[in-house]
Each structure stands twice: as C-alpha cells, then as structure tokens.
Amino acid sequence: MNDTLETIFNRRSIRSFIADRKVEQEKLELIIRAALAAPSAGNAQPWKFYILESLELRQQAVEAAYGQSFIAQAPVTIVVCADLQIAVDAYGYRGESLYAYQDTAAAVQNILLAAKSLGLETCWIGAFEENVVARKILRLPKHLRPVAMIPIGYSNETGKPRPKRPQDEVIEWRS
C-alpha cells in the first residue's frame, strides 16, 4: 500500500493531545499549504484559515464548542471559513449555497490529511456555535462563515478504527 491511501486508512479523530507538545512552525506551514492545494469550483478558493495559538482563544473556542476541552489541549487549533462574499461573485446562489461547502470541506480533509501525514492528529468540529466564534471569538465580517475547527497536536491517545458501513450499503454499481 502507497503512503497516501496509508495515511487515509489510519487517520483518526483524535480527542487527547499532549499539551505541552508544540506544532512546529514548518509543519503548520505544510498543512496550510496542503489546504490550499484543495480543488475548488472553478479555481474560486472561497476560504479563509484562523490559526489559534493562544490559550485564551482556544479556551474561547472550547466553550463555543459546547466544551469539548480537547480543543484547548491541542497546541493549534485552525479555524476554516467559507467566504461566501468569493463564491457568490463566481457562482452565484449555488456558490454561496453549495460550492463554497464543498470546496471547504476538500480543504479539511486536505489538513486532516497533511497532519496525519507529519505525524500530528487532528479532529474535525463541527458542532460549534456559529455565532459565538465568527463574531466575538475571530470578529469576522458577515461574508465569512465559520464551518470547521480542527484541533492540531501531539496524540496522547491511540485512536482506534471506527466501524464504517459495508460496501454493499452504500454502493450501487450502474452500467
């Protein structure tokens, strides 16, 4: 098996972080870089990435995460946005309404990806109050949409395989 598909199949959300564990500099750079590899609508790239390094605004992001402390553990915290101000100005209603979701979403998946790759682990969030963290967390303007917050570190925890559903249920061969 190649690197790549290793790196799929043994990725997992990781909940425990070793707190005292920097991300280097180099290595946040890397998986910035792989988020902006993502493909996009029409090359749009209608997204923007909050690193949150400090305490106090991971422990902001925490309580807008209905208390999922693991975020403030984890050394970096990146928060990903969908600028719908970019998608709307190519696509219209279906950029704002599905493009900008959907090249966001290739965009975290590149950063789950890209970590678990540099040895680091993440977890995607996505139950968080919108509100709380685009308005008084990062103070974004309205054409900014919050939809992932994705918490970067060291594990301190062996994640372990989740059951997924068979092939046979979700795939249906057409010719």
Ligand SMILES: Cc1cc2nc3c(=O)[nH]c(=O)nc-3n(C[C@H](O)[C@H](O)[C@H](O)COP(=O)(O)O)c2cc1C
Contents of the next structure:
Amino acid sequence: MNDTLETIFNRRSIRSFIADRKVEQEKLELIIRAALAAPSAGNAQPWKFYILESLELRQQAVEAAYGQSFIAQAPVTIVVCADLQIAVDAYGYRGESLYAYQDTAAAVQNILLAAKSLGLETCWIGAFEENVVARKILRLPKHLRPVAMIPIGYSNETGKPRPKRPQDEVIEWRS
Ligand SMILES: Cc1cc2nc3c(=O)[nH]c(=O)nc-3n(C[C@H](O)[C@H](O)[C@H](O)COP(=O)(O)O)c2cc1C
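Form predicted alone already given; the form predicted together with this ligand follows:
So here's everything in the complex, that chain up top.
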C-alpha cells in the first residue's frame, strides 16, 4: 500500500492531545497549504480559515462546542468557514446551498490527511453553537459560516478503527 492510502486508512478521530507539545510552524503551514489545494467548484474557493492559537480562544471554542474539552488540549484549532458570498456569486443557489459545503468539506479532509501524514492527530468537530463561533469568538461578517473546527496536535493515542458500514450495503456496482 502506498503512503497516501496508508494515511487514509490510518486516520482516526482522536480526542486527546499532548497539551504541552506544540505543532511546528512548518507543519502547520504545510497543513494550511493542503487545505488551500483542495478542489472546489469552478475553483471558486469559497472558504476562509481561522487559526486559533491562544489558550483563551481555544477555551472559547470548547464552550461553543458544548464542552468538548479535548479541543483546548490541542495547541491549535483551525476553524473552516464557508464563504457564502463567493459561492452565491459563482453559482447562485447551487453554489450557496451545496458547493460551498462540498468545497469546505474537501478542504477539511485535506487538513485531516495532511496532519496525519505529518504525524499529527485531529478530530473533525461539527457540533458547536454556530452563532457563538461566528459572532462572539471570531466576529465574522454574515457571509462567512463556520462549518468545522479541527483541533490539531500530537497524541499518545493512535485510536481504534471505527466500524464502517459493510460494502454490500453502501456500494452498488452497475454495468
Ligand atoms: C460532519 C462531522 C461532524 C463531526 N463532529 C464531531 C464532533 O463534534 N465531535 C467529535 O468528537 N467528533 C465529531 N466528528 C467525528 C466523527 O465522530 C468520526 O469521524 C466518526 O465517529 C468516525 O470515526 P473516525 O473519524 O475515527 O473514522 C464529526 C465528523 C464529521 C464528518
């Protein structure tokens, strides 16, 4: 199996981080580049990324995410936002209702896989009070919708593979 596939198959959602181990700046920059390299409809790139570094901001992220305290253990959290203005300008209703979320999801997955390939762990956080993140923590303009938060850090946990639905339930070959 090649490195890319190994990264895909070994990635897990990890919910415990080594709190005092920083993420190297070069690694963070590579992860950000990976996010920006994601595909997007018409290459519109309807996204914006906020990197939360201070403990104060990370603790606010925990509160917004209903107390998921492991978020603040990680030394950095990336908040991925969909830019609905760019999306609607590019593709109207389909852009703002579908492509904006597909594009940002692709960027999120790139972040998860890039981090894993660099020896880091992550967890995709979708359960959070959107208004708290948008208005209180980040003070975003209305056209930016936070869609995911991703704590990134080193961990002593490797995680167990989560059960996935059987292939015959979700795959249908047609010829
Ligand atoms: C859209 C989305 C939202 C998620 N939100 C959360 C979350 O708020 N908290 C959390 O601990 N995990 C969250 N997860 C992670 C899932 O629980 C996890 O991906 C799933 O259990 C499968 O485990 P695996 O990632 O290790 O394969 C989310 C994943 C996705 C794709």
